[in-house]
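Only one chain is given next, in structure tokens, and it is the form predicted alone.
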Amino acid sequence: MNLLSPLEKVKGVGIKTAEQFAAADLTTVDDLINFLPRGYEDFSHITTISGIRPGKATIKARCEKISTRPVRRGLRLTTATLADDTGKLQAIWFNQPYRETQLKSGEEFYFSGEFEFNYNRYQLTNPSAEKISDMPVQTDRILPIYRSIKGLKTTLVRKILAELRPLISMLPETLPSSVIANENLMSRKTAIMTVHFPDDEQIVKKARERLEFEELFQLLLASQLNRIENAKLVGWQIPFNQQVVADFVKQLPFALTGAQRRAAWEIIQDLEKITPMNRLLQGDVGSGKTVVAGLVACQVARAGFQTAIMAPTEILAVQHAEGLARLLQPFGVTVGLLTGSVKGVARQTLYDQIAAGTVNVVVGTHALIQETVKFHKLGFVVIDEQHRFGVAQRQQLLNKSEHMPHKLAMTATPIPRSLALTVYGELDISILNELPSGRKPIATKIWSPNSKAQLYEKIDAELATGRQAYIICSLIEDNPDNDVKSVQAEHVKLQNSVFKHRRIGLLHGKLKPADKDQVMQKFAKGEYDILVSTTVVEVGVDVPNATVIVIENADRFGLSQLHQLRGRVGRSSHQSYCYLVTSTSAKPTQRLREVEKSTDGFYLAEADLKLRGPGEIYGRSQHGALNLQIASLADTKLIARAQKQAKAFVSDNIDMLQYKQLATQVQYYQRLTTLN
């Protein structure tokens, strides 16, 4: 038996059990050993029903009566009477009807949950239920709870892990002894043994700290090694032309912010180096990233090089191309637009111009990475909303140059400091944290659905001044089993009732690209007063005259998404408003209160990371591949410790091949997080 042995080799794992594990993506002994608990139940303090007090409690009881009933659309309530020799109490579960089947056997269970005042009485809320016959002989202990992937039972995981204890006790070390000593960490085998077979909460914390540190150390070491590899690459050296930059700034119809000047200077300095730039420009919604990219593209063109700008949607690509053409044409810099809508002769002509170098700046969508696109001399690549593109797509664009071009990734989703150190650690980062002068903060207010009449009056008063409004819904078609606002139903309702005197457009992702563009152009030209839309307007749509955005069922959206949507207004000197309409009249969530409280995207990004984790910020597919089981990317203190040790590891030239498991994981993270 070794770490690579299939689970079928373990005592107690038959064909059906192996299939259950495989469905949860656990096929080897190593997979199961590294399948860490999601939490723990403390069965070391059992209370009798007569002795129970409000708060977290564990009782040993049997179920005397149980039933399930719907209480409102989408919610089912399971109620049970639990009894022991000292008395009875009620337990309730929300949307867990399977508890009926589980508890009807009449056997004894350990129930562990919150004993609290609910529905006018004290009861046990959503308790876990562990059959006593399934428990280890020693019941007075802390037991791990594992993720129930595809129905995988915690009791099964515990049982098979117990067979692997001898192997766990011999696990090799994966971290250098200097790192373990410097950080006072537990050995790997002790940490793994402790998390699966815990005796004491404090020792579990120490074990988790060791495993969290290891994950962060691997990620940060990968980042350090990528930086070293990037520094060996040879790129184009594009000299700074002070006159070109001064002329560009002088002809702008507005003054650059201090942050824009700093970011532009950092980029220009990078272009002069022989090492290709690998920089991220992060700026809040409306902070002027495109102008910075345009200034640099102007200098790049005057030095004889081309710029490619890749945007995630056709609407955004068109917008960038039009804006850049206005900025760059006075300097003789030509801008081309390549999207799926450019076809036939026009497309071939553009291909020829790009290959000949007569087009200096090419703005496009995924169309830019097709093999048919050949650049004359590509020196600068800008990837907007870069988290929406995969690593392979970004790489295809960068491969279109004889030397590695300088790369600028741009994002309007501010990145928390901890993510900047880990996932984005190999990038240099420029920050735009100032809004252009004359912009007023967007007034944001949480609104109950019971007060819609007053809200519509406010919107209509704003429309009467000549302004426009967005109304955002999360579904396209009405669903009778779901109370989320449907965009089509909302469009019909508003057009036939409160806003029948207004011109209302409809936008959603199922429309054809040409139809989407037509709707957006009509709204931008002021031909619609209101645009009822799904979140397709989330990124980059710029209509300065729109001053109101209403987000229906706002509690169903992520914090950063709410902030992105709010950024569709406030794009001129007019006062703008964001109304967050909740699904019910219940108390607003912490997430909504944070959005109401602050318009600072950097503050909200930190709050988002704490509330939701990094998936929303980093991009779901890439974050999923990160596969961090235990480490929190919000733990800045542990990240700082891991970063210090990763830098020491690199500077001490430690041979990573001594630590095969560490080397394998670091190489995986190098491939995953590399953004060049």
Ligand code: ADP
The other form holds:
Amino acid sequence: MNLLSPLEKVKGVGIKTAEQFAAADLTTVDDLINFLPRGYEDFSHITTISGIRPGKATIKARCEKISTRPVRRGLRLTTATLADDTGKLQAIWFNQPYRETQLKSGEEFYFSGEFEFNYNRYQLTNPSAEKISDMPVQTDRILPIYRSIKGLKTTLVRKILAELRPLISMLPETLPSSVIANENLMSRKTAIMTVHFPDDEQIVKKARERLEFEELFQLLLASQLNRIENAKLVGWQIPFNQQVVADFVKQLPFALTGAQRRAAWEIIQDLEKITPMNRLLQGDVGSGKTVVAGLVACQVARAGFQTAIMAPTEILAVQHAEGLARLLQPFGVTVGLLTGSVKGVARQTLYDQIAAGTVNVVVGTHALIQETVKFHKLGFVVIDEQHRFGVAQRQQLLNKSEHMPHKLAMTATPIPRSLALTVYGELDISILNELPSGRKPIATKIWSPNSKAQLYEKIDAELATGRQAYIICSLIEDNPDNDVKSVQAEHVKLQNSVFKHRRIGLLHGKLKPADKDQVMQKFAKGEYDILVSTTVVEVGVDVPNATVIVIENADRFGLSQLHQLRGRVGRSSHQSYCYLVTSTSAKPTQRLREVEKSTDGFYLAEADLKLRGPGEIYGRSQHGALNLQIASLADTKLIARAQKQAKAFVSDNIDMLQYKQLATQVQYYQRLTTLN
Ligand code: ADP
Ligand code: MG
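To test you: the structure above is the form predicted alone. What is the structure of the form predicted together with the named molecule?
The complete assembly is shown below, putting the previous chain first.
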């Protein structure tokens, strides 16, 4: 048996058990060894029966009498009398008749369980029982509690891990010895043994620290290596043209913010270098990232190179293409739009133009990364809302150039510093930490569903001044099973009652792309007063005249999502409003109160991190498979330590092949996090 053996090879694991493990993503011995307890219960102190106190206890006793009787249908009660030299005690089990066979030998056993006062007497309820031995698994120790796996008892997990003890004691070291020494870390085998079989709870901390450190070290090493590899690449050098930039800035209808200027300048300088740029432009919703990308695209085009801008949704691609065309056409820069709705001859013509280089800037959705799209000279790639794309999709786009193009990833999801260091460790970061001048903070209020009438009055007053409103529902169709608002029902209801006199649009993901587009266009042009929509408007949509957003069942949304949605308003100098309507009139959640309290995306991201933990925020769904098993991306101290060691390791030029598992894991993370 080795680490890669399937779990059914382990004693005590049958086919059925193995299937149940597999359903929880545990298939090999290695998987189970790394399945860490979520907590512990201390049963390590043995008491005598006379000394027992209410609460968790372990005693060493014999069973004197045991019998089972039915209490009612589906419930059988086993009662035993346990005895040691100091006294007697009753123990009971529910639906565990096998205890009779186990205990009737009269030998001594350990019993660990909850000692309670019940029906006028003290008793031990549902205790584990185990023959006295040097290595108890279920009793007389600090018992690990594992995350529950459907159909499997935590006692079985403990038993199987006990079978694996010999293997754990021989686990090879996976961290370089220099790192272990520098950071005074536990060996891998000791750490794994300790988390499953701890001698005391203090030492578990040290063991977990070692395992967390390892994950972070691998992740940070991966980004260090990506950085080094990127530095070796040869890209296009795109010269800075001051005149072009000055002209572009002059024709804008507004003055760039200081942050926009700084970011644009950082990008332009990177483009002049032979090493391809790898930069993340991070800016809260409404901070004006698109203009920055447009400015750079303008000067890239004038230098004879193409720009590709990939947006996550069709609505957004259309909006970018139109906005950029307005900005760029005066300079003779052509903008093309490539989405799933561009079909037939039009599509073929566009392909030809892209290949010939007569289209300078191509904006599109996933359609951009198809095999058939060939660029003439792709120099600059912009990925908007980059967390929406998988790694593979981003890579495909980058493969479309003879040389590695310069890359700019844009995101409105503010990333706390600690995370930026790890997840995007290899990227240079530009931050738009300033909103365009004249913006007023969005007035945000949690609203009880009981006072809807007053809310509608407020909205109507706002519409009367010529502004527009969004009403967001989480569902498309009504679901008879719950009261969550659906867009379709809400649309009908509002149109037939309070907002009879208003023009209301309906937008959701099931509409055909062309219809979606049309609805969005009409709203943007002011032909609708209200847009009832699902979260399809969440990302990037820009209608400055919209100043009210109502989010129904707001408690069903995540904190960052609420912030993103709220960012649909507050995009002009008009005062904007956001109403978070709760599902019930019960006390609002902490999450909603945070959103009400602050409009600062960075503050909210930190709050989200604290409330939910990084696993959920940067989990599978958003970052490919980058889900750390144990390490907390919020643990800045440990990250700093791991970062220091990763840098030292890389600069010592140590041969990674020496460390097989480290190399494998690091390569895995490299693939996940790289933009190349
Ligand atoms: P985001 O960063 O959320 O993608 P956008 O690029 O969509 O933001 O810009 C939001 C709105 O602000 C747009 O209507 C844009 O034209 C406008 N805008 C961008 N920069 C400025 C500025 N410096 N001054 C005023 N308005 C600006
Ligand atoms: Mg945007």
